[in-house]
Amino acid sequence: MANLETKYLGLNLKNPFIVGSSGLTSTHIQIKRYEVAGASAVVIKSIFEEEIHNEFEHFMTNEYQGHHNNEFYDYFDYKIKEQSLEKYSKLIYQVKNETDLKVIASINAISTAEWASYAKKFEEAGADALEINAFLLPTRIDETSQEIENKYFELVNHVLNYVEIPVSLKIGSYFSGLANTIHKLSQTGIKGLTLFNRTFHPDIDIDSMKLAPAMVFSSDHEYLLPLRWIALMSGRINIDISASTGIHSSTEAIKMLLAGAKTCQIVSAIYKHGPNVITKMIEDTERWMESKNFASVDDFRGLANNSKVHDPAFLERIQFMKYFGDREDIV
């Protein structure tokens, strides 16, 4: 039988299939279903810096109007944060004690403020690793790309000074020099990168002519963006890469592994088809490996990355010149 065991962030996993951070991983009862389905690890639903701030603002606006004492504000700000952290830490503890899954805590941060100390609490609760989910949309015209990038490094360095468990960083693709940024991040001391964030996109309802949320779930063609960058970078950096976005079957998962990913994070496919989609991915991957005579994942991981392919320039091509440049039947 094919051996799917892999190592990610220094953790020994029985296979490369991880349930990614989402509402799917917000309770220990839900998470236990993924262990039964065969997943090797879970990323606990991110605790959002913005959610805590919004909860505090809502609480003060609706419950304590008219109070303007700074000590009063500080007290409730502290209490709300403590309650959020206690609830999150309890979930980590429950999952660690009720399953054999590897548990990766997740913080979604937009500043360096207190998140390092939060990370320490999650480590103390038993988390095996930490994923920092950081994405800053570069919308400010008065902010340079260098200033934006610096925030990522400040956040990472701040957290690394607090925790001993392995740390990974989940990023988006909105960097002016993505390859250079990935390379520099790989040298900070983090153990892994997750490529890429699936971000919220606004849409426009043409009937109401108002903004509305676009499709929340990924589609299976969205794997192409992370696939390209994993293939480009996996042979050029010395940290692990986890693939995220658009992985709906073993086909996309195998491609990510061939590109050099250590693990694949699954979310939308579970929302659409339930936990058993993980079981099917595992079984189909095993069958594919056996058909290709691969005994282990390490036998084929990275065979299609930048350092192994015959024509590396193929990964860097961005124009359709070769395929559609002289076609007249394309409308």
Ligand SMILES: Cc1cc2nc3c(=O)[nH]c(=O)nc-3n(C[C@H](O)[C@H](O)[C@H](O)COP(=O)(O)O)c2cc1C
The other form holds:
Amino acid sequence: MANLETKYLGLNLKNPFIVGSSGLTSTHIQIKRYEVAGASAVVIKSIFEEEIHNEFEHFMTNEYQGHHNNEFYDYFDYKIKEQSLEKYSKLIYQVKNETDLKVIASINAISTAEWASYAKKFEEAGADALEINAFLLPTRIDETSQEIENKYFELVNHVLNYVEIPVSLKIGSYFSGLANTIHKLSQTGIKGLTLFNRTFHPDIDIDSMKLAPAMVFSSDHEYLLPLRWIALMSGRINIDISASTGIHSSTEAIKMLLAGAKTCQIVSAIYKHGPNVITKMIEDTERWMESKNFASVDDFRGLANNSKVHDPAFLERIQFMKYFGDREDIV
Ligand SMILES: Cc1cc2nc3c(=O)[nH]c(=O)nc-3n(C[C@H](O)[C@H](O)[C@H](O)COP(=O)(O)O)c2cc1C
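Next up, the form predicted in complex with this ligand. The previous block was the form predicted on its own.
Every component of the complex follows; first up is the chain already shown.
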């Protein structure tokens, strides 16, 4: 029998399959179904600083229009935050008490100071680890790449001061010096990186000629972006990598593990096919391991990473030229 046990962020997981942060992981009733399906851990839906802020603004505009002074304002700001944190902590507590799943809390923060301290509350509620969902879209024309990167480091350093549970950071791929940033982040004290978050892309509706949301869910070819960077970086940093985006079957999952990922986070595939997709991924991975005579995941993890390649970009260019040089149908 193939052994799928995996150590991730210092936690002992029975397999590398984690349900990623999303609406799928926002109630304990839903989360229990992933345990039955075989998942080893869940990343709970992020608590969004902006969302709480918006809720507060909405409340003040609709309920207390024109009646508030500063004290009143501060009181409700505090109250709404407390309620949100309370609800989130309760969910962590319930999942910890009612399942054997490892629970990773997730915060989406835009400011560092006050927000980082809330991570402590999730630690106290029993979270096994914390994932910081820190996706900053670099859209401002007056902000340099250095200034943007500094925000990530400030955020991470701040959170690390508050909690003792392992911390991982989930990032997008929009960095000009991605390899260097990943390497520097790996030296901050975080225990893992989740590569990559997938943003909601805006599209354009040609009838209304207005912006419209594009597909919310990933498709199965999107795994290629995280796969490349996991293969490039897993042998060069000493922290864990969790793969996210485009894992729809055991095929993508096995590739991520071969590239060096410790775990695979699944979201869109569960939205599309239900929790049983996890059961199938586990069974198919076991079958593949048996066919290749691998007794454990550690036997094949990282076999296809790029750590031995001196200049990975050069290797990629050569492969690209070879592919197109050999083909006469594509010119
Ligand atoms: C409906 C929906 C809600 C999501 N909410 C969150 C969230 O709260 N926090 C987070 O870190 N990622 C969130 N994500 C991103 C997912 O965790 C994941 O990184 C992304 O969907 C790519 O994985 P997939 O290809 O398996 O869907 C969300 C994704 C979807 C589709």
